[in-house]
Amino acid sequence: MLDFQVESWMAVAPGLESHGDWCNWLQNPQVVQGDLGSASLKQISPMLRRRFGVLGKCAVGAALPLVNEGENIPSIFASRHGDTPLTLSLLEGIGRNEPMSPTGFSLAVHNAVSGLFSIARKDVSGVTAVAAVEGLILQTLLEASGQLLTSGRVLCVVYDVPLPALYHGYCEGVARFPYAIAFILSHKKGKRYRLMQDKISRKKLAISESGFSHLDPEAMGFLEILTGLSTEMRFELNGRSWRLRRVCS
């Protein structure tokens, strides 16, 4: 059993940036289209800002408002697939016998966004990059809970962009629009949550999909807890069942 507190959170997607936006969308999901809005990177120098693609803009746009300038905080950046559109473009270039762009390669690695984030903030705190096709949020919470044993606060960012059409037949539950959920965990401030192993069988497990499949069900379930629309969610990972529950103060 792991106890922690969510000190603050922010989620970003096209047309969805405030807590109220997400609360309304979760209760009445609509097709999400368009570009990212006011998720601003103005705190980052223009030269460095140009290195951020849609994936990076989404992740950093959600994370920046949660941290103060000059504040050092360890972070966890978690994505199922990373910047797959960029990776695919590099592979297609190789197929055409074109030389690979060193810049493109450096930005395609899984920890590229977290690296740019720490460089932009001049924060030398530890950074962890998590890649998990299943249980992305659960594995982020487990990693963060471990880090809270030695750190007072941990910044977590869960983010993804749509996979290129080439991969749709090989992966279920992919995001249909770019999104990022950033939150700070601590043991001293914020709403309390408890993560524990569950004895409920796999057949009874369910994560709310709100009748909509354009966002990973796990991400939707987590957002429902953060917005207060639900009080618990369940996960299944590696044959183990888990439950995340809000604890009343």
Second form
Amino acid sequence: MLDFQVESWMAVAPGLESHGDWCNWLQNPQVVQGDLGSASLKQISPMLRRRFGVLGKCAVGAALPLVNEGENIPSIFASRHGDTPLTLSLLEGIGRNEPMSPTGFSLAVHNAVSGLFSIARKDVSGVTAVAAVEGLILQTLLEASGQLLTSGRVLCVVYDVPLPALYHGYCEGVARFPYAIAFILSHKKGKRYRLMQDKISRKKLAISESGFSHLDPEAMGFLEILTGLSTEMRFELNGRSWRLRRVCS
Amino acid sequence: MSSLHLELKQMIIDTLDLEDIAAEEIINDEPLFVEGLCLDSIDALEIGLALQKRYGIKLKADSEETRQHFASINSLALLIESQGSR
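After the form predicted on its own, can we look at the form predicted in complex with the partner chain?
What follows is the whole complex; the chain from before opens it.
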């Protein structure tokens, strides 16, 4: 059993930024299209900003409003696929025998976004990069709970962009639009949550009947809990079932 | 400004995604790295690759000579005039 608090959170997707936006969308999910809105990275210098692609803009656009300038905070950056569109473009370049762009290569690694974030904020606190096929958010919460033993607060950022069409046949539950959920886990303040492992493992949660979901079901469930639309959610991981519950204080 | 100077500036802007900068704003004899245009080490590698692609110039990544060639637009233009095939 793990107890923690969520001090603050921010989620970003095209046209969705405020808590209210998400609350409305979760109750009536619409197709999300278009560019990322005003989640521009104004605090970041233009020379550094040019290095951010859609994935980075999304992740850092969600994370930046949660932290104060000059504040040091360890962070966990979790993405299932990382910048797969960029990686694919590099692979295609190799296929055409073209020399690889050093910038492209440096930004295709899984911890590229967290690296840019730490450079932009001049924060040398520890950064953990998580990649998980299953239970990305749960894995992030477990990692963060561990880090809370030595740090009072941990910034978590969960983010993904749609996979290039080439990969669609190989992957379930892909993101249909770029999104990022950033939150600060703390032992000091914020709404209280409890994470428990269920004694009996249950059948895997069914993904919606039609097979269509707007967003990864885990991300949807987590956003519902953050917005207060629900008070409990289940995660499945390695055949185990977990529950995250809002604790009323 | 010679057409080579302008060409180099445009190449740097395009290769390095310097959307906010116009070619005229890059000064021929000002430093490109750290000061002046404030480029970094990854930009240096990227410019090296662009020079190779466009002018067939190959440079050693970490030699003092390369440092001198990369000092400014003027020094890059000299390098291309002496070695480049266009």
